[in-house]
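Only one chain is given next, in structure tokens, and it is the form predicted on its own.
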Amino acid sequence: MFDRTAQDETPLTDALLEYRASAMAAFHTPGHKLGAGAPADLVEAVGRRMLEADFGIANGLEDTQESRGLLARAETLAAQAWGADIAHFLVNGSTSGVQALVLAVAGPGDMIIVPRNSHKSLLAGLIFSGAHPVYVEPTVHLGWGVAANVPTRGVLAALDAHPDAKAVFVTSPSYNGFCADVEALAEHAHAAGIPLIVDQAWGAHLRFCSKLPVDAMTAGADASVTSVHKLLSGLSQASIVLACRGRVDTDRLRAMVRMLQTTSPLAPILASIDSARAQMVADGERLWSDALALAARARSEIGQIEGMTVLSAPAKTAAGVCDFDPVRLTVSAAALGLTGYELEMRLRRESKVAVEAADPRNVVLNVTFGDSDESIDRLVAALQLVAESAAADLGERLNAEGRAARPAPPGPADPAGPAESLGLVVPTGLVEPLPVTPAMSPRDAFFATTRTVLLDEAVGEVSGEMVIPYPPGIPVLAPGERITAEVAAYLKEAALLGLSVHGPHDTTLATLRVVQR
């Protein structure tokens, strides 16, 4: 799959060592010299070993006037490990490579063909390179109100439509673990004489186990971008960008690279990288075998938890999905009358445990190679609790409303049916599609004079901002874009949920900037 000469090597994180162990007398950043200035509080926070590697590369593993090119060496390993061309590591996450690769191959005017459920990276990209989408509606799972992927038919429709388009975009694995065709979209897009980029964040693993979905790069992407500290060992923040000649510029990729990258990136989170790459080449396809088995119990366990339903591999028979990650977990407590939120509130106050991320409808969890029996033991106990405390309070109301004393349960496809006759508000973009009017670019409505109006007074007037539900940090309104009464109404329903939004002036929603007419 790869070329594993070298590939035991880890030049960053070795040199991150010798640095450490020289006894350096440090005159360079940062101000609290290896720890030795640092608050009593953040050496307790952190660690007086951690503080004592807080270093960036120019001025700790290299020196300043004479590089050892330990980072191109390290990059170079990775290309070949992911099966790229060429790699950057990066330090501000997949956003920054997201954003560098909108730069990489469009400019003002340009058009790209893009996911409407993309990462608000890919927004923010739009509006630096003052580029055009072209949105193609992902399908959405409608039982358990997430979205699944973007339908090959759609891209070529859009392919069609737009044959001057620069790139085609797409988001692989989703937030929940669908899988788009990679494949038949790289030849669409080959065959249009355009680029396939995959914003591959969710799937850093995929290429070291054979038991998992393929992965862009394997499937042939012409660039992706995948987060190393979501699924594997590195710190936060720690992703990589990866590409290969031809189709997308390389140089001009680069540069893009270093002008949103940091330049003073932080030394472990780049020997985070190096390590977590030599990690997975050496014993991917073991450590990974093991987690499908734990997130394969975890998932016949919570399933016979009565009221408990926890999405699987069948639905991924929805049009646009090719393949599903079974290392993501969604969990849905719906039919005991508990959101999302609930749900996560519930486990982290009764049985300490933590999740990925929550919305409306569900939680969603990673297992991984650090997970163990006990972890997954912990998990379930938790839901099991949660199922009993839920199920005795759902009894008691719908008893002192004369109704039965427990719904039926729902069917594994769709866990949230009951979800509205007891009371539970969804808002109505998590359960379908949202109509999507552009009516300007996102970059000229971002930097267009505005005005503020009520959320009653907005519909058909152009969006000046944007609003991103977050997790997972999808936008359900763009700059550029003509606000609809069916968007109006999810924004309302998101507000008296209480939904966590980036993006607007007003996170309460009462208002939005609207272009000036």
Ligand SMILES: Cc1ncc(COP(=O)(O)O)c(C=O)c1O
Second form
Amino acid sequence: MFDRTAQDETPLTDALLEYRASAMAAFHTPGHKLGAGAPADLVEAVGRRMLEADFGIANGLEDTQESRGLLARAETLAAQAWGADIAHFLVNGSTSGVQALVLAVAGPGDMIIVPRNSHKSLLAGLIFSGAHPVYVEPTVHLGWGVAANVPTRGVLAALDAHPDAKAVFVTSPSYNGFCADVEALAEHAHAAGIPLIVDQAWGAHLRFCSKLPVDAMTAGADASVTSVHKLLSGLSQASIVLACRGRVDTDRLRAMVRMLQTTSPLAPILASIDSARAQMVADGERLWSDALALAARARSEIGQIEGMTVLSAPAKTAAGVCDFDPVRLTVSAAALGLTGYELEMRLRRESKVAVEAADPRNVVLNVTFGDSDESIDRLVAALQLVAESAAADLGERLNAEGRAARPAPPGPADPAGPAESLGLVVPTGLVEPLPVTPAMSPRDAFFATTRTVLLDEAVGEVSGEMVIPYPPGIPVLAPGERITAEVAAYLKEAALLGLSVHGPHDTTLATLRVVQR
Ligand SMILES: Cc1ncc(COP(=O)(O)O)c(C=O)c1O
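Write the structure block of the form predicted in complex with this ligand for the protein whose form predicted on its own appears above.
Now the full complex is given, and it begins with the chain already shown.
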């Protein structure tokens, strides 16, 4: 039951403060003894106060392995705040939460329905568990070269084809803020008698402001993982896994979380989840309303900079996309001839502005309650500066080449238009999805002996590695999949086009690592 008054409690943060105030003689880890023995450069880099708070929760605060007392209370408060029956605090990010959830619902040989472009922690979860993935292709925003969400009809088809699947996993919001129709997905998974699990790494804030898209647990998910450190006040690595009793075995989930966590979780990381939760319950509506206003201003002003475009909400319900989180700003300077990486570098060098991420076409920026009019002004001014310098560079280059006209922008044409007109479609690669041909489980492929062969010789072999060309960042091959002539041809084309490729040992794609026959 949600008790609003109890949400002001921060048991772990209070205990941390008490411990620091007690001037304890520390005969426990770490060896620097609350900073007393720390090297001067480390003290300078992280500050004495950080070192004074640097100890595991077991040293004076709590015994994590049994999760009694303070941690249990903090987790109960978090479960109530995020709308779940249970919560587990994580100090290894949502990465460990995704892995724990896979292990909680699927064992060796079990089928699990997952998006083809899942975060890499899900592949690790499959390798740990021995489960077999049934992939659903996400929609791709062709104009921006980014993946969005899995369409509901794709999940339905997978459920029909695999009635024995143990769970449906989806990611929402996507990296660029596209939100899936979690409500419909939950209904379909439940009709099939299995849980819907949402990787909500980028959605810890959603529950705390009525102007934001609906959060996973409200929309009917049985479990989710959410990074408190990504958009809230959690220290880096702070995440939580949430679950409702019924379709997910919560005892097994707890066991998996314990297996995957360190036995020495840093007390400040755990306390930061406690404080971030209390902050959100007390003030989330106002904080995020203000952040949304800042994001709207940023979006509008960036959109007016010549050569810059910023991704906005697509039409609702198009191709699996049900809503959009406006606090993620995806910005492209493709019209100025800049890749996302170049844009990132110029922002850093010219204006000391650091982005969240860059891909071959775009940069992604987060706007939160930590921003202000000043920080948004600084961002807009920095982008303006890049636009001016890049336009001058481009003009010089074209002059030198004897060309007057600006090249046609490879970037998006109408960022505010409806999703379908923007090309939200369902391909894996450049045009159509490539058929996935599983030959063995990711786990069997991972533990198999591999050899390196030329790409041409790889046809017919089983891949020993993941290959993810960007854009759109969707795997073309995963460990355990047969390399067809079509896939090899696609990879050749990707290499020729100079697409950046993540995953394989040889990113030029001249060779691939395959399973030894
Ligand atoms: C969709 C998604 N899931 C999981 C993760 C892992 O989160 P963490 O960095 O908290 O481990 C990320 C990280 O970016 C992500 O984007």
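Residue numbers count along the first chain shown, from 1. Each form is matched to the other, and the largest set of C-alpha atoms that superpose within 1.5 Å is called the rigid core. Computed from a predicted model, the values in this text were never measured in an experiment.
- Superposition on the rigid core between these two forms places the CA atom of Thr484 2 Å or more away from its counterpart.
- After superposition on the rigid core, displacement of the C-alpha of Glu9 between these two forms stays below 2 Å.
- Once both forms are fitted on their core, a CA shift of 2 Å or more is seen for Gly460 between these two forms.
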